[in-house]
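Okay, so here's just one chain, in structure tokens, the form predicted alone.
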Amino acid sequence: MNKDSQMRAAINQKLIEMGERERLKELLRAKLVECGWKDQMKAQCKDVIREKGLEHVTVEDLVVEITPKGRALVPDSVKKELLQRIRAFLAQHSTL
């Protein structure tokens, strides 16, 4: 494992131990609902199912197909807010 991977793993572990990861996930869920992202993704799923037919689409296929669009549709403001929260958390717990 390279140094970058080790650092990510250590940060993730700290976020989990302190309960911050769950708080960040809840914040992300709320922000995505608030900005309409969830509705956009639901519509995208319906389009894929309509296009391919319900009997020809698995959950895995759906995830693979919509994930790139889903990531691209997350507003920059949401990404920035999460990054700021993570940085603030790391600054408070800088024993890493």
Contents of the next structure:
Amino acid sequence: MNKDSQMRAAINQKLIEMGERERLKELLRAKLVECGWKDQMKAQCKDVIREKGLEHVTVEDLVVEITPKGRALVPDSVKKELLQRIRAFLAQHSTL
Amino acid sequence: CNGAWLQRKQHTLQPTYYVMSLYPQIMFCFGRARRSSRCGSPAGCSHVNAYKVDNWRPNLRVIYQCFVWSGSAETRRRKAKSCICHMCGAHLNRLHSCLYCVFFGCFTKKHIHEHAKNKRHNLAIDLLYGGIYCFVCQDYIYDKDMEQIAKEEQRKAWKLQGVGEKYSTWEPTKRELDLLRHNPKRRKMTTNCTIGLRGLINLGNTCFMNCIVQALTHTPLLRDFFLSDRHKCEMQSNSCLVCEMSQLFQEFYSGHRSPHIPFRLLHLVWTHARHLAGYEQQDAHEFLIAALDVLHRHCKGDTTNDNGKKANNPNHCNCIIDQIFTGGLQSDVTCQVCHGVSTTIDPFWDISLDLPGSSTPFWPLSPGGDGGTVNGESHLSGATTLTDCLRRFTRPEHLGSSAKIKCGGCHSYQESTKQLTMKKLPIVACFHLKRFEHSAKLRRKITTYVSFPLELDMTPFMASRWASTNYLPPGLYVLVRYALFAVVNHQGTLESGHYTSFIRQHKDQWFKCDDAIITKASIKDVLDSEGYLLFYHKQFLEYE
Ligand SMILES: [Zn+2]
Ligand SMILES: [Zn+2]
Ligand SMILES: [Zn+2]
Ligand SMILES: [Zn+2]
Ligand SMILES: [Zn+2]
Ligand SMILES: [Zn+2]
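Got the form predicted alone; could you also share the form predicted in complex with its partner chain?
Starting with the chain above, the whole complex follows.
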């Protein structure tokens, strides 16, 4: 493992250990509903399903097709806020 | 809920982590897509039945407890350590656990798929979201019993962590579903709609009340509280001001255009705050404080069901008013002889600021001196800024020889200095510019122009600023940034004046409320106004 992924793993472990990961996840979920992202995603998924036909599409097909679009559509403000919180968390647990 | 329609936000709104800048829509009523309609194959997955034998329920519960929701510190520690892909060592990449044996594998690189195929273990559980995947059907399964267990365990885990229900999505109760069915009309907030704007009839010098009502009804967190029907009334008679506010919010957000006549509100204010009774002009600031106080007292029933969690504000109250408006002011009195410091913390609902031009000297705080660029306010025009007023408010003040205080260190009366700083910032910071001077000698209005910003950084006025600025990584200051959302103005003289307000809708649309008349306003109109009460909303809210 390179240094970067070691760091990621360490941060992820700390987030899980302190219960922060769960809170961040729920926070993100709420933010994404609020900013309309979830509705956008739902519409995109429906489009894909309509295009391919319900019989011929799996969850994984959807994930592959939608993930890049989904990432791109997350508002900067949401990303920024999550980053702030992770930073604040790390500042508090700076033994890492 | 009362009335012909329901207003709801899709998820339970907890003030503690609502971010205003992201407030684009309130969903009035939300038809949640039912799980069943999302299920891939209408017949459902038959492979799940093979799992449902013997003790499958307790087994599944243990998996949720230990590896998915991990409510206790012990299980979280274990999860953090042990949950890595057994094949590639990844921590992330959509980690799943086999339901038939102890195996963790990542989904992204298909390591969990490999395991499923080799061992013919068809079901795996997503360790982050708790969904259960069937490798034969190639789909997550939507099994009622399993979902029930997942939900119950998640609730327990949240409770263990003291998170409460605050992060859970709103699910209508049976009663609410009935109401929704009987009231099919839905209202949705779009980015340009003006729902929520409504004029208020002046009932005879009641503009002091109207301008505050406009500010309160446009306080994002307060609106969310009332529109999600969270007040549980415990008042005996129908004289509850909180109930009246609920009614008022319904009126404001009903979409009706005609001005509302707030006579019941006025009557209740007269009943509960007798010093404001009568048809004379009253002070809007005084009304604000009285209203907050009465609302706080009438909120009793709302404060009990918060998991018994101690209130985290200096007023020691969990009511919505204290959650939003209460901050803590730290007062440090330093003895000039022994330099011993005695510190007290007092709750506040607003900050009253002295202005230049009053009989108490405003300067020697040099205009635009150190930290002159704070909050991007310029002193080009020579105008005093809100930041100046706050710097003055938080400067060390020599108490003088006539105000000696008994020092705990010296055990005698000594001269001392006193400094006020913000210990705890409220979610809504309300600044009162002291424009009305009532001293023994004179009563007058101070019309000095004070410029105030759209965005305010409160970091420089915090008690722990020296400790924190050296410690926090760059960029963290955003956590104490505030955005202006309402301004109350007083026009005219002390004897005959008139109150109006500017309120903000959405992110940057401003409106002027002059009793029954509401007009569009520019940001310049707002910032050029004199300013009597300034309402700022915290932009990033910590969850506690
Ligand atoms: Zn299946
Ligand atoms: Zn792997
Ligand atoms: Zn297995
Ligand atoms: Zn009530
Ligand atoms: Zn209270
Ligand atoms: Zn002393």
